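One chain follows as structure tokens, the form predicted alone.
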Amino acid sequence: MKILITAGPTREYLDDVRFLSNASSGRMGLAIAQAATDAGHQVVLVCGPIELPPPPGCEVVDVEGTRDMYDACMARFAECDGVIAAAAVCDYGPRERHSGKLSKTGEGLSLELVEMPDILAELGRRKEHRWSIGFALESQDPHAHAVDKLRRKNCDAILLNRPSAIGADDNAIELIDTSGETVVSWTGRKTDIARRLIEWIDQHFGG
């Protein structure tokens, strides 16, 4: 199969030097890309700004902002069999990017934030015969929020994890399918979880 994988954070700039983002290291997405290539799949890795090197053997599309990632995913999805959206995408960004560097004025600064494009939801609308798997990072009523995300974004499965996964080498994941039930749980190194995820995908979508 040919799999589109997103990884890492995105950045939404306030001015030329400051931005909104998050602490995602990209480790989970990179581990999935490695596991997929090890299993013989072709991988298109759309990757936000991270310090870790991408795994060899996959095609890398480097992006920075959410709109950049959206455009790259929409451009490449049609040639793929499915998508695993592991990126920690900014949901909001400044309405206006200031030119240069904002200076202190001795007063407060108000920012107007607007919603960024919803990459996973749009892929879900466009998927047709393809499959899509998303991630849900939840802390309050996690299962219910993950199921809601799965259905709103027309996913075939959602991977539920917790904020403790950010930047860590280990993870604990529940895989929830379209029934809304947790069908399997994995705990351990992200590399091991990634391998198990690809095995699950091969079993369910490989045919």
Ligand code: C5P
Given for the second form:
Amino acid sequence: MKILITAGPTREYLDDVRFLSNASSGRMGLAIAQAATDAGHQVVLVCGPIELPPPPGCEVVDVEGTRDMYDACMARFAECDGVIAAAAVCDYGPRERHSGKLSKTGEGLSLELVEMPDILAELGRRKEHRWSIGFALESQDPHAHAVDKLRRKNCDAILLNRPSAIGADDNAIELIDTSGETVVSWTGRKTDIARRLIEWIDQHFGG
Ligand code: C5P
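Now that we've seen the form predicted alone, could you pull up the form predicted in complex with this ligand?
Every chain and every other molecule in the complex is listed next, the one we just looked at coming first.
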């Protein structure tokens, strides 16, 4: 199969030197990209700014802003069989980007934030025969929130994990399918979880 994978954070700039972002290392997305190429799949990896090198053998599209990630995904999804959205996308960004560097004025500064486009939700609208899998990082009422995301984004499965996953080498993930039930749970190294996820995808969507 040809699989679109998003990974890493996105950045939303307030001015030319400052941005809003998050602490995503991209590890989970890279581990999935590696596992998918190891299993013989073609991978288009749309990746936000991260320190780690992408696995060899996948086609990497480097992006920085949420809208860049959105455009890259919309441009490449049609040629793919499915998408795994592991990116930690900014939900909000500044309404405007100031040119140059904002200076201190001695007073407070209010930022107006606007909602960013939801990439996975839009892919879910456009997917037709393709499959889509998202992540849900939840702390409160995790299962219900994850199921809500699965439905809103029209996913075939959602991978529920907790904030402790951010930046870590290990993870604990529940896979929830369209029944709304947890059908499998994995704990351990992100690389091992990624391999099991690709096996699950092969069994369910591999034809
Ligand atoms: O941020 P949220 O919890 O809604 O993320 C759930 C899923 O949706 C993740 O797979 C994430 O990659 C994806 N997402 C996205 N575009 C956004 C927000 C989230 O693709 N703007």
